[in-house]
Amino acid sequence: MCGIFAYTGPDATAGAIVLEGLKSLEYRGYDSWGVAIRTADGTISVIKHTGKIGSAKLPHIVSHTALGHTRWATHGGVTQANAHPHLSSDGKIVLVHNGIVENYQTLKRELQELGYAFRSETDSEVIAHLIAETRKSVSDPVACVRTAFERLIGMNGVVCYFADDDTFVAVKNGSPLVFARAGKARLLASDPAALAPHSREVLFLEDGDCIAISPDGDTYYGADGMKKQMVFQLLDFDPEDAQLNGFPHFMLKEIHEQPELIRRITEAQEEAVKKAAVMIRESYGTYLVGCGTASYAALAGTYLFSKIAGRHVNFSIASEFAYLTQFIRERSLVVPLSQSGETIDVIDGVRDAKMRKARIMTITNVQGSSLFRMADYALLLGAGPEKAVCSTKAFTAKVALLLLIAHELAGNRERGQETLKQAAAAVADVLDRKDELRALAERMHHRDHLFVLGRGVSYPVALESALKIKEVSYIHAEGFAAGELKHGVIALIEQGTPVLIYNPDDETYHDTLSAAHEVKARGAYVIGVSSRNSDVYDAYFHIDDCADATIIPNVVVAQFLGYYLAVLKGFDPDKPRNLAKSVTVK
């Protein structure tokens, strides 16, 4: 959550820099932003607006040094006041801040009792305080930095600037922060992929590392504080990924690209699917864990499992996994989803998991992110930059992977591959097809309630489309295990109520369509995705049958769903409301 931003260097347009910096990083928080400009006389000119920010542009400052950010509100509501950059009494310290300050009530009281007087509502500003009340008695701004951070509880990154010194400190604890030179600039992110157009090589800070920025050079920092050695990683994805080229959302754009991804994973994972099955072959208990999107991949993956392998494999919500840890054993392997490699409730859970010496295998999209970096072995999704904030190529990389790493255990890779094949070529007839969905949206949305019904492994695809859905377009969504209908769900039904019937060809078949004819009965409009029609289906969806891998073109008939209805109801697709990329605080 929330986007950070700095440059320094010898441009002189470096709040240009920096504004196009969020601007790539907004898919992180768009509550506000803001930017602070080092202006030539040495002073500090903060500029902040609330909502997004859109074409927005600076006043024509010649400057070489700026700081900026976009919020995601955590404390304090979305008002300018609340906007970072925040600066200190005096006009000489600024700050950017990503993350929850759990005593923040505690410092901000005693920073009042010593004449500090608060602008904003957030923890933030509170930081800001307490580095220039640290000052008065600890004048290297590292040093100053540093005593002050170690006196917050929780996951925080600041990157705090001093005026007097000229002069950038970072540190970081669980919130993501990324540095990079390029010439003889120097540039600070919360993401790699708004570094990637100024430089490909990236230095990921660790918990507890702490950089210095000055005209006398670059310093790292370990969690000791003694001086480290910088280690820069190459990125592996080209920045013009992450422009539109020519699609009006980025949602969009990613769900065109889930074609050649799925076909580029069946053939360049082949080595890395092969040393994922060894790992859980040889594990004691595995558990697959993700939040939101990547924990409906990983539930699919325990069908996938033992559908396929015969082979259990346990599976938790991330934020619930740390209730559950007490099971996990020196020979139990953990294997976390997440798109952005930092969502921190994953984080916090492997951390754990670590503790009791599991293994952990990443499955993640982010070369050198906390997760990356924390795995005996990583996976990358190599799924290129995913803009908007509603996941679609990343889940479906996940899951193809997981069928593969599945396929590879019972003995049968070329199946694997086979299948995949052919969900690649179905997903693109849907793609050829969305015209159909789009008339489907047409009818539909203008209602308040949405249901999504599946069994066996297209049930977490029923949990994945409905959360596809309700998080663009609004409609109150929701999936379930059709086989539940009767425990209670079949009294949501009312006359016309939309229910989306994932029914493919499988031992689920028959099962499904007697619940489509249940809803049926009581007035649902009945909509069919499916490889076999059905007169009981009001509106009927051909999937093409690939075995396991349907799954695959199945939801890909839900993210067109949601897209299409969040533009029908005039909203934007790539930034929800209340929502925001990468999930780094709690």
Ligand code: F6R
Contents of the next structure:
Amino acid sequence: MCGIFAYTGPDATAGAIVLEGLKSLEYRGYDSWGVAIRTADGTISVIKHTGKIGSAKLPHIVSHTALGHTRWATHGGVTQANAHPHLSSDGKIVLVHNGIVENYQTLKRELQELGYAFRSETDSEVIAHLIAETRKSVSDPVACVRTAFERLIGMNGVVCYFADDDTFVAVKNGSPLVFARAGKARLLASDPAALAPHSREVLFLEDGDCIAISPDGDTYYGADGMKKQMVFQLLDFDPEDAQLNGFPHFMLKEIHEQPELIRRITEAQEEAVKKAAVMIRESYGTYLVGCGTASYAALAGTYLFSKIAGRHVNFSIASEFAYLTQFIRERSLVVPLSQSGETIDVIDGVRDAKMRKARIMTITNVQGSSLFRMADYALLLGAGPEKAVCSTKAFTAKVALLLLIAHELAGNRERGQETLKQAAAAVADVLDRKDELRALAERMHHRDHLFVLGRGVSYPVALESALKIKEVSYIHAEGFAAGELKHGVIALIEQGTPVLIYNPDDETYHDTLSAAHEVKARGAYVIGVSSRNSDVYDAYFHIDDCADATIIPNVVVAQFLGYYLAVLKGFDPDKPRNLAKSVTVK
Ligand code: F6R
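Would you generate the structure of this protein in the form predicted in complex with the named molecule, following the form predicted alone above?
So here's everything in the complex, that chain up top.
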């Protein structure tokens, strides 16, 4: 949440470089944005706006140094004053921040008593003044930032620029920060994908680490304050992967990438899958944890492990996991699922489990991310950058990996690979018939409510489908276990209410069909997604049967419905209101 980008180097268009960096980070927050540029005479020029960056351009200012921020509001409304960067009172210290300063009110009162005047309502401005105040007694920029940072409670990432010293200092605790060198240029960002156009080799700052970039060179310090060697990692994706490449939206592009991605996972992940299966086999209890879409992939995992491998694997929403870790012990295995690898609710639970000596096996899309680094073993989804705020390809990639691991545990790897190949082909077929889904969306886009039903492993898919639809189209969509219908939900069905029903040809088929009849009898407009048509469906979308992998093409139906509903209602599917990718605050 919130994107940070900073540049210093030989190029005289630093402001424009930072603006481009912010555009690629905008999915981390789009309430407001701002850029601070060091002008030729050493003064700082700040440009801030509310709303999305869109195709914004900056006035041309000759500059070799700039830093910027794209904001997801936490403390203080969406106003220009609350947009970052924030300046110290004398305008010589510039600050951008990602995170929450939990004790900001105490610090603010203290600074106000010392005579500091605040221009914004943010917790971030407190840090700028705190650094300025600290500088009175600690002149070295690194020591100064470190001393001030130690007073902050919470998970924070800060990049501070001292105009007088022409020095950047970056420090983090929880919120991600990545550093890169590109020739003589130095760059910092909250996400490696933003650095990829400049350099494929990046350094992920560890918690408590600090980096200083000054005219004398760049220096890296560990949490103990001692100089530390920089270890750069080669990014595993091409910068081209982060472009629209002819698609109108990233969501649509990422939906289309799924058949190829599933094929790749089937073929390329054999060693990782074997190792994961061994870790699960050797554990005293395995716990899958994740948030939002990742939590639904985790829940699907519990069904897949039970059905395919006869193995009980626990599941918890990551934000609740911290209240359930009392039974975690040595040899427990915790499996965080996270596209970004930076979701704070997941990190918190994993940290707690690590303290209890659990082993950690992360499944993530971002190499070098916090959860990647916290793991004893990490599996990479290899899905390439996911830029749309709502997750599509990362969900199917997680489910594909879990399904392969379950088959590996059951000793029938080939069967898993075979069903995934069928699933990849079935997804390609959904892509070919997407106009049918657009027509369905046209029929439904004026409705206020929509329900999604499924049983067994189709239940988590119903939850994920409802999330996909509601988060981009703002239609109230709810997913339910089809069997729960009679226990309350059915009261919500009215004449014409759309009900999407997943009814694969498995052990749930007949019971789910009964649910279809029950809602139909109460006036619902029933959309059946199945390999078998039935008279009960008002609309039918055929999905080839791919055994337990059928949930993969099934969810793609809802991804398209969400996309088309959003577009028909005039919303930007890539940047839904109030949301941001990579939820690094609580
Ligand atoms: C929904 C969505 C979110 C994320 C959740 C976890 O489309 O994208 O629900 O799945 O915030 O994010 P990661 O997977 O990065 O931990």
